[in-house]
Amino acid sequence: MEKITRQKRVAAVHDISGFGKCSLTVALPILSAAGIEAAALPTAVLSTHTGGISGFTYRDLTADIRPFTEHWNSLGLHFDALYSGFLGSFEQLDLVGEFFDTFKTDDNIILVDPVMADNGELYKIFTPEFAAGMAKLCEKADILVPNITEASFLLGEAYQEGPYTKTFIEDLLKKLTRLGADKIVLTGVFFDENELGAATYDKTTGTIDYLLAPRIPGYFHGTGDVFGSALLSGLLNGFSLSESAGIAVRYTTESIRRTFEAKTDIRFGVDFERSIPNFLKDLKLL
């Protein structure tokens, strides 16, 4: 007979795009499939995501973040993880910091995905001042999950194009812990054109691991949210940082491969849904 244990609960602080698979429309189903209760704190509502799609609507929900925080706190809610992604305004950085302070406990984790840049550039809606504010928010994180561009902006360093050396990646990982988090998962890591993946660093043990998979040509939107949600799913199901990153790399790669082989419009996100069964097998839930 299956032993029933207390269900883990995550507070996911992201925007929600009605169409185009990213942010909450990715995070909620992935976490739920992994057996985790997912509570949503939306930072903005858009008709579509912004990557390669024009004419989208945008509703800022900055004014709702503090009332969400106060109401959830009044209910005495406990979260096993606090998970933030895209934040739509400079003011939201401080509000999410307050949210973290309110719900941080000795036995939960804060995972910050500092969504703000890729391919050497900040997203158009963000400024260097926002990047500096994001670095301050990252001080509250237990686990930090930037791509290499975001890592460069967080550290105030010039972006370097790949392929990379292990010396460069390991130096970047160690510098990132100076922001506050003891555990770093760096995405977009590659040493040649054939593989792509992530590197993990645990400051407390000094352990660095590389989790790479065959590279699939093209740029696919929403993959960072798939990766971050899968990573957190692994951690909350008892896997180590490195094991969880490996699970996330394999799941994200399979989702990209399905999208590539089906010749789906890459603006609309990746086929993470049909990759869920293998993801759950990796989590030993099937």
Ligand code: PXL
Contents of the next structure:
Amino acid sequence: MEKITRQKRVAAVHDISGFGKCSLTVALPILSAAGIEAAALPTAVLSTHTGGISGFTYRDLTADIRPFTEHWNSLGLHFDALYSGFLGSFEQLDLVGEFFDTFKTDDNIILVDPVMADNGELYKIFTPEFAAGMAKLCEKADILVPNITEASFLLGEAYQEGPYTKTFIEDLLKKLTRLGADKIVLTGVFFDENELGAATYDKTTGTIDYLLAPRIPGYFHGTGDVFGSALLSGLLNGFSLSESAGIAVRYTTESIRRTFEAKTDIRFGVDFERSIPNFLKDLKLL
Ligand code: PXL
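Could you please show the structure of the form predicted in complex with the named molecule, as a counterpart to the form predicted on its own just displayed?
Let's see the whole complex now, leading with the same chain.
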């Protein structure tokens, strides 16, 4: 007989890009598959994501953030995690900060994925001022999940291309905790051309772990959101930070491999759906 426990609940604060598999169209199904209730606070509605696709529509939902916060607060809702990603405007940095302040408790976690840049560059819609504002929002995070480009912008440092050294990565991890979060999961870590993955650092224990998998060539869109959602699924299912990062690396890699073999347009996102069974086995839910 299944033992019934209280279901975990996440507030997912991301945009909804109608086509292209990223942000909410990735976070909601992954969290749901992992048995977690996912509430959505949409930051913007786009026809597609902005990565390599032109002509997308963009409806900014800044004006809805505070009314969502107030309504959810009036319902007395409790979230086990507050998970933010792509924000729709500069003003949302403060509004999402208020959202965090409203729903932060002693027993929940704030996971911030500072979505704004990759491959050494800010996404076209973001400015250096936005990056500075994001660094302020990161002060509220318990767990920060940047890629190496985002880490560089958050620290105000020049981006360095890989392959990296352990000294470089460990220095970056430690500097990132100065922004506020005690736990860092850095993505896009590689020491040679054969493997790629994540590094985790828990400042409270001083532990650093590397979770690497065989590297698949190409830049696949939306993989940061697949990774972040899988990481959070691991954490809320009782796995440690490095175990959860390992689950997320394996899930993201399997999804990328299938997409690579199918020769799908890399802008259209990865086939994370058909990796769900193995993901659930890794989470010990199947
Ligand atoms: O996956 C990150 C992301 C989320 N949302 C939108 C994006 C991007 C990356 O380009 O454009 C709208």
